[in-house]
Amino acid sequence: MEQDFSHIRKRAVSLLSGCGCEYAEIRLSSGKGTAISLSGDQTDTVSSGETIGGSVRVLSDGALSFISFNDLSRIEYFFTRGLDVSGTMRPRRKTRIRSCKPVRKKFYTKQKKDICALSLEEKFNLISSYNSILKSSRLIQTTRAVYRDLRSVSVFLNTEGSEIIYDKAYCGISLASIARDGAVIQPFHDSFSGYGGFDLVENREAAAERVAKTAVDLLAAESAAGGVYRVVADQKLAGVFIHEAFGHLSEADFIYENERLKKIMVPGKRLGPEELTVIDDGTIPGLAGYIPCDDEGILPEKTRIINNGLLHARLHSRETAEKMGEAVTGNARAVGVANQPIVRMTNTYIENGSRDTREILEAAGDGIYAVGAIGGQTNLELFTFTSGYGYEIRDGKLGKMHKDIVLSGNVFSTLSNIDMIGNDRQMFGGLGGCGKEGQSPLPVSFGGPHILIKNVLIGGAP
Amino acid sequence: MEKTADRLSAKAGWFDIIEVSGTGTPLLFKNNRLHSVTESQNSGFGVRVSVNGKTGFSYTNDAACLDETADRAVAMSEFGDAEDFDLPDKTGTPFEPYDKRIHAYDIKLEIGKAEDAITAILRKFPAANIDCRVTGSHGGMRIVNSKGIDQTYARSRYAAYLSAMLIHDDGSKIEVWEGTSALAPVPYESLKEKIMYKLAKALKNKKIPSGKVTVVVSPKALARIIGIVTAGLNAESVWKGISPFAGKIGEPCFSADLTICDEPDRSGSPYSYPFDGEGVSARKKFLVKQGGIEKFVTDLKYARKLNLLPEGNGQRPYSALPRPSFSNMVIGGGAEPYAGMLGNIKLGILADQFIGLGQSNTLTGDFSTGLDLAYLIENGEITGRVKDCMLSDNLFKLLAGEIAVSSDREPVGSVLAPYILFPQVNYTS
């Protein structure tokens, strides 16, 4: 992109160098995006838009202010407001943040097929072709096929002398079929996204076919009876499980000022079986949770949050790392330039274990095989997540199909109930993302191998 | 905007341009202390055009790029659907969801109010971790269209949100949240009182076995779960054949005790508006009246497709096309006060906060949700908290059966909701 804020950058550097406060940063961003949304035979949206924005974060005498704006011509005014607001706050307890070495780097997304070089017609034709597949059965009532891309340039500057420019390209698709047979209405969807070019979303015909077929198959599926089960989770559900059930709890802003939680979440505490290792790694290019640096100008790391079943580390921002006396991990992320960075996951997964899937199903005996994920939510103690569909397991073999499998449990007891870990890890992302403190959707990816969990509560009629 | 409108007159069959702007000042307390103060300024433009009967759309938040944005909207129309609805040629601003006292929002004063609330809760629950977010914001919305409309309204909003969390040594946790919103700063002592009451009642854990159980859904919980019903009262869902209420206008689908109204002109609500994002004057309407389906909310596009009367439900941010949306949702109250309803229950559950609601296939009314905060009712009294449990049932069937609706109602965001009692709901623990 042409916009690299060279003119405003000079003014921003001058503001930062003369501000005299403990810490300050300026973030600038400009982006251009395309959105196409089709449903059935209808075009819901074809749009393209451009946005610009900036923000200032100031820490002065322990008081933290954050100013966001889209009139970049008044950057001096907004920077001064940041200083003034900090001066007004006079907090009883002061905020401190970790100082870090400056980073002066340029990053860009490698694209095989540049999304900006393609015509709108090419994008429209691709998503139209998927939409045709999504509505391929007479039992499909309607569809929703969405294509989105975003090309943006963001600039990060701070009082430590960091200057980071990131020219990024993100694109993804979401494919949904809604089948209907009389009063039974059954949706199913899948989504793919990541940092890269148009090639990320090409050749997804098989996925569209699978979505349409699954929606139709689910029309005849029954809900599982409510109760407590041995559950085999596939790679995608295992990923959602670890994101929801433990990933959020490893975000240090939930812990750093909570004395009770600090006593519970002591490094070295046993949380799961010896074979369980959980990693958050923002450094994996292409995946939806990839970040070359976080929104506080820190380079990301591969962080083992659970290592061989023991609590190992947590995810940090500058503030939580300073408060807890631990190393920064590069996990301070904001959903956009107008939001404050908070501690977030990136690409989070369960590391491969040793078992193959057949072995795991056999070990399950009688239970449920839960496939895919619609979503999940946690309150740090309890979680629920919903699998896309599933099958009963009878004597280690797959039986009839089930719909609406909503699993719920206690984070700690469920982690300790992981009985077997597979060796076939896959990673997943999508156009949705993670939500926290009103910032949603933040691109993340998640994954794992097949896992077997004992004593999982599944909601439903008995 | 005028210059861009002139430019579009020569290129488009019709067009509208919306401008949305605002400033806000949220204060954030985390873990019992002031964490940060934010100021935000934002504005943006959305341009919608019809060229040869096809709709195109583009947006920007850079006023200097408005002409380019208009040209892009025209280019986009090549891929749009042929749509034959027309724009309104008159609208008005009979009221504004705005109170000039929003400008009395004072950072120091608000810090003091929040600190008082936190101190009061800590006095009773010294181990609590309390978060508080208080926001004062104001701005405006302007719409200009090719039919001669050029209307503006001002808006203001004050919102306070308070939550408290207690963690026991075994890792079990209670978190209670309450919020309020108004057009200008208001006291919010009642939030801390509610939170302290709910925390105190949740300290003791109770258990009951799985089975059918009487469930009272609080206004806060009802405001969330009613979304399963209202998703089907949307003209877009009806047109796409995924609403279970399509073709059922006038039919009784629910208990006669259930009434749901969409009230864009509700006095004092920051969720009210005089006209929608398409310039259509907004009017109050019954969606469900005494159990019968009355109307679907619609924008201009789906009003034309379904031959409905547009009544101001085409809402949109500047960066998207309008879609049928609700304004203030008002759920009718019943005859009996909540206290009396509770007093008559021998054994039941009071559900206040769900976790994971809406992740299942709710198009047919099915739901399966964890209970983030729920209480056991024994002999008319709340005796403790139930946890590690789920409610799973079909909301349409529950609402079509025997229900009791409380006379007292509480505002929860844009929803005004009563307590509703369902005699038998599937409970799993």
Contents of the next structure:
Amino acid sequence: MEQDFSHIRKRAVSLLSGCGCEYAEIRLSSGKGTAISLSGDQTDTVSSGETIGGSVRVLSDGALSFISFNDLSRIEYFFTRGLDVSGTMRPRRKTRIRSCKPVRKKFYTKQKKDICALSLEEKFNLISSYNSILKSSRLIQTTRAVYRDLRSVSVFLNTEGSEIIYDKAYCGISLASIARDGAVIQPFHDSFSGYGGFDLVENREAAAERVAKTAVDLLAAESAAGGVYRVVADQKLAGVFIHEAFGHLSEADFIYENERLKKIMVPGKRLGPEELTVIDDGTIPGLAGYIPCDDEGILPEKTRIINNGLLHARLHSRETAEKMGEAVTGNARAVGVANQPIVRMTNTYIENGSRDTREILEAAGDGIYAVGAIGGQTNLELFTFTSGYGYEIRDGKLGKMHKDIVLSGNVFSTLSNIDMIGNDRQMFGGLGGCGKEGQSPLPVSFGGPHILIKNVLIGGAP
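Now show me the form predicted on its own, since the one above was the form predicted together with its partner chain.
Just the single chain follows, nothing else.
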């Protein structure tokens, strides 16, 4: 696939070397993907297609233009158009970006089983086998099983001399069962994805069995009574909380545009207990949020957003780093070459603490153990999440199963109320991805260990 770009790449390098503007970049991408979707006994979608495209971003006299296209043979025309657009703009506030050292590297995804070497029939048979497991109980009304893969090559070039080639392979599945008993309907789902080969989605029979069983078990579960509880969040819920409720607040474009947040998100401010460390790290191979470089040609790093309870860093693009006088972090990302890079998370997680799960449950006394997350919303520092399911905790031991566990609160109060942090961090990433400013789904991962939080407001049955 890389050879398809060899001639275009030379033309792009020539355009960049003679443009005479403050800064310019060219991104190119070519890929082939498969999508299969099954619902119950029906086949909704079986498709395989190719995509190709590119974009140009030009900064000239403080004006930033962006042009996307899918006809690579006309790259000279589109680059000239980008120069013309930025040259005619007269912005009231000039854009500046951080200059960086050039990066000249090639990256590729290691695959045990190459997704391009497998037939469409093999992929269909795998997801069909999982779908059969999802509908194994008589109480399962319907199911949904989805398989997706993408093999692509992307090229990044800029006027600083960067030349980055990334041959990547992404693969994932989503599994859901919807159980019904009379008027009671209960869905449950799980999802897995990452950068790698077909082996990422093989041997997931146990996961499909767990999805079906959980959906059926939830039919008889009681809703949690409303009140204030000590809550033990499992690794997935801890990760969703830190990504959705806090992670987005640490994205510098959001901070820069919000005066209230500027006063709150000040480096050095205490946000949680000394044991709390929150990290965004795009360098972890295989995870859904892995990026060898961001979409501005910056190598990612392990960014400690919170370090020992203190706000330590914010996530940046070249533009926000220049505006706020801080270092770039490699967090400018786009869902594709047709989109402009904006500040986005990669793999965001709570770092391990020192406690094991048994200690945490015992310390919870009487409370709620909340598992996973099926949805929620945030509004600045306020959040509401619905846990996938959970259990009551009585005298430090798990009791009856609960559903409809809705957790609400202020993210900063909740961070300060973290009482214990476990030592069993896990990472999660599914096909859904993250959304921001109309760009979705962007592959990300999130996670953490078990954590104990005091004074959590739970909405539910009175």
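What you are looking at is a predicted structure, and each value in this text was computed from that prediction instead of being measured. The term rigid core refers to the maximal set of C-alpha atoms that superpose within 1.5 Å between the two forms. Residue numbers count along the first chain shown, from 1.
For residue 300, a C-alpha deviation below 2 angstroms is recorded between these two forms after rigid-core alignment. With the core held fixed between these two forms, residue 262 has its Cα displaced by at least 2 Å. Core-superposed comparison between these two forms: the CA of residue 378 exceeds or equals a 2 Å shift.
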